[in-house]
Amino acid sequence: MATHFADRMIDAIEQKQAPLCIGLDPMYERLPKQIREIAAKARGDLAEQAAAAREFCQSVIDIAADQVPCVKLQSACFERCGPSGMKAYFEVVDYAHESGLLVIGDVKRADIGSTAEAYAVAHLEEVFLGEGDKEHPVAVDAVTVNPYFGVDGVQPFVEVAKAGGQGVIVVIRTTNPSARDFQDIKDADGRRVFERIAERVNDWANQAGCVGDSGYSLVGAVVAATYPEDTKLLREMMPNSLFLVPGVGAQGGTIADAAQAFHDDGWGALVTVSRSVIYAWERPEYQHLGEVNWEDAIEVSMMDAKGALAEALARRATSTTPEA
């Protein structure tokens, strides 16, 4: 890996001309019938599900490789399949890298002390795939982490990430409605919990050795598209953190909402689209393609999302350009 996650991500976004990340959430029950039939050759129910997840994700990667800079793997979809699932997870990571994509492991881990250190090593350091002369190391480019334990829970990930040229993306503002029960609690100064977390993340992002040549830090932030006004505030509070922006599509956010996560120059964020793309054949506007043409539906929906984001950023740039 190169020496800095954010620099590599900025380069990849520029190369693909699309600050878009495809979320790979392979739920067995929703996978195309053709994929499940291929995987049925595997022995055992969990092994079959893991094989299906791997086959499906690799097919999506084939479609995405020339269009977007990265994919995000939801580790829970693989973990549910036990050891065969985790093997499939790293095989998908390896396949994505071979296809020229960066990979974010969506693990949302945290703890304190030696447990946090163990989580950091488990999810960021290399594992080995293959046998004999074909054995080779595999590791994700970044992981998501939970800030609930404070710096004690995050710093071990930052240290491992520094050493490996990787990233740590801290969850700040999430898409689920009940998150507001905690994230919107105000302190004595009227500051909400997620704002206080953002202050700390900005501190962590500006530690020695965290900011790359691009001006962005290896410490990023998960900021949902579903609260655009909050997103604008958080963009100001964390100027050199890359934002990973979920919530577009199935969770109610729009591409225009997600555009608020970017700086005026059009940089600084990566919008994630997951179920709205990888299960596109279920959506009314793509149902005419049918499940039998599920790959076509994914490709068309991915290109639609890419075009919509480009248009939203162009409109935002026009609206923020000062008059002569």
The other form holds:
2 protein chains.
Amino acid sequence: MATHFADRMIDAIEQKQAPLCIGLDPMYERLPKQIREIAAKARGDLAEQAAAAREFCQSVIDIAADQVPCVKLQSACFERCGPSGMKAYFEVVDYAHESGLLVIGDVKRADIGSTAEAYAVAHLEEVFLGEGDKEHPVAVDAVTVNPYFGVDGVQPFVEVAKAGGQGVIVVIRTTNPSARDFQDIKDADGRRVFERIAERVNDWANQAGCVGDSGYSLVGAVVAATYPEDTKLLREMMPNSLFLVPGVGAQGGTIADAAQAFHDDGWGALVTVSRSVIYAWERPEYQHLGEVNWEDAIEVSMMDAKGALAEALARRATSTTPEA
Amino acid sequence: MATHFADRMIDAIEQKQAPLCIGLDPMYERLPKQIREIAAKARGDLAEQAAAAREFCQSVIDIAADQVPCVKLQSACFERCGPSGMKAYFEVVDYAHESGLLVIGDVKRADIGSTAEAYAVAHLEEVFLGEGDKEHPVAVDAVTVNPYFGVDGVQPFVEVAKAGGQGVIVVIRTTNPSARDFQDIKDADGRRVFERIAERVNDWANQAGCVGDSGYSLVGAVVAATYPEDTKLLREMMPNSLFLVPGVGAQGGTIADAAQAFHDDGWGALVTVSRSVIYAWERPEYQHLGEVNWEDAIEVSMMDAKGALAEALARRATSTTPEA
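Now show the form predicted in complex with a further copy of the same chain, given that the preceding structure was the form predicted on its own.
Once more the chain from above appears, this time first in line as the rest of the complex follows.
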């Protein structure tokens, strides 16, 4: 994994013709009945819940592999299955890589100094799976981090990522209703906390050795689709950062909102769809397919999201005046 | 674990006569040679590093059990050992409980809505260790969380903790040099972000069902010892929250600084000492004991910290005028 994270991501987006990331948030209670039956004793047995989560994610990856560049694993859903859940996490990362997908570990870790370094090593350096001849290393391509500790909490991740050709995606703006509680506190000049953070993230992104041949940095940003005006502003403030854009679907953002995260040339962001795709058979639009055909519902909803995103980006391209 | 977290903590502090918490941050490279030799092949083998970390933490617990009420496990150091590290984490929690200690899981997790709920379940609900007849549940007494997502990111932890008689300790003010990057951004009224957060944490701490018989809430706060003036202010702002106070020793704060985190009656905080105690044989004051006598160095430095804290609190008590 020597090449630069952003360069690899841009190549993968070009190859799959879709800046779309599928979020893998396996929640045992919401898994299709057939998968839950694999782990019949699973209630109360975390190891079996972990096996069910792995099985489900592998099925989603089989569907996604030819269609999208990337999957994002929600660490919380794996940690919830105890120590065997973390093993399943790395097994799913491995499976996604074998299927030709890039992988973002959505771990949102942060701490100070040497503890941040321990988290960076834990989540970016290689873990070994398999035994004897079959032993092989596994590591994600990028992780998400929380900025509350300032540069000390982020820089250790940047150093480890730089060495491994990986990425660090800093949470700036989240999709939840209470995101505004602290992210929107205004300073004396009327600038909000998340803007102040974005300004610093742009500095971190432009450090020596961080920007790849594609012009994008290994330091990216999580920018919620749910506040399109803020998304436009952040796009200008962090021109060299790839944006990971959650909040479309279940969380109230539209694909058109998410399109604000892209530069006029149609590059620079990766829209994440998670529960609206992986549990698509629960949605009125796809319910007719039935839970028994959950794989069809996932595939159809994934293609729908891909189509809607292509359309929104095309519409955006025609509505923006090209520079002279 | 039905009783209220803060009530149990206050009882334990009274019993051990010390508001002191030992931080377990096992870093393989810093473990005493004898422990590293237990895991001779440990470099490159994460499972053996995890075994060494567990062994070391159990030795520290043996020394601490009669002297302090509580240990704090640094999740990053266990996660760094891969999936077997998380197993070791729960095994150390179990061992600490068997030794009569309360346990704080320093996980600093946070995310939005249902993901925060998954983290809360992962880190507060029971995990089962042992097999067959020996199977038994393990869960920490409290976790640390990051406030950046606002109330949505914290409340799921509060709900799970309330049901389990556990605690949630919100990071307010950290000890690192760049803590000021974002925590100290001033609003139009000159109030800093961490003050705005403290104000909300005080609301969360005083929700129905959160305050125990001791008068303290299950919602606590991480308040660095390194800014004593701010510590005094925060003590006033969050009267019912137990403070977890890091930053003494390696990070530059003094025990006298940490004493500002207590109410005039000498209650309300728990000072954490981590690397300055568990790697005490590396410090000039204790080097004469030698690495081979690392357990003595840990014991002596722990007793020194306990003595210094008792003295600082006694000095503080005599310098504050009792209310009429």
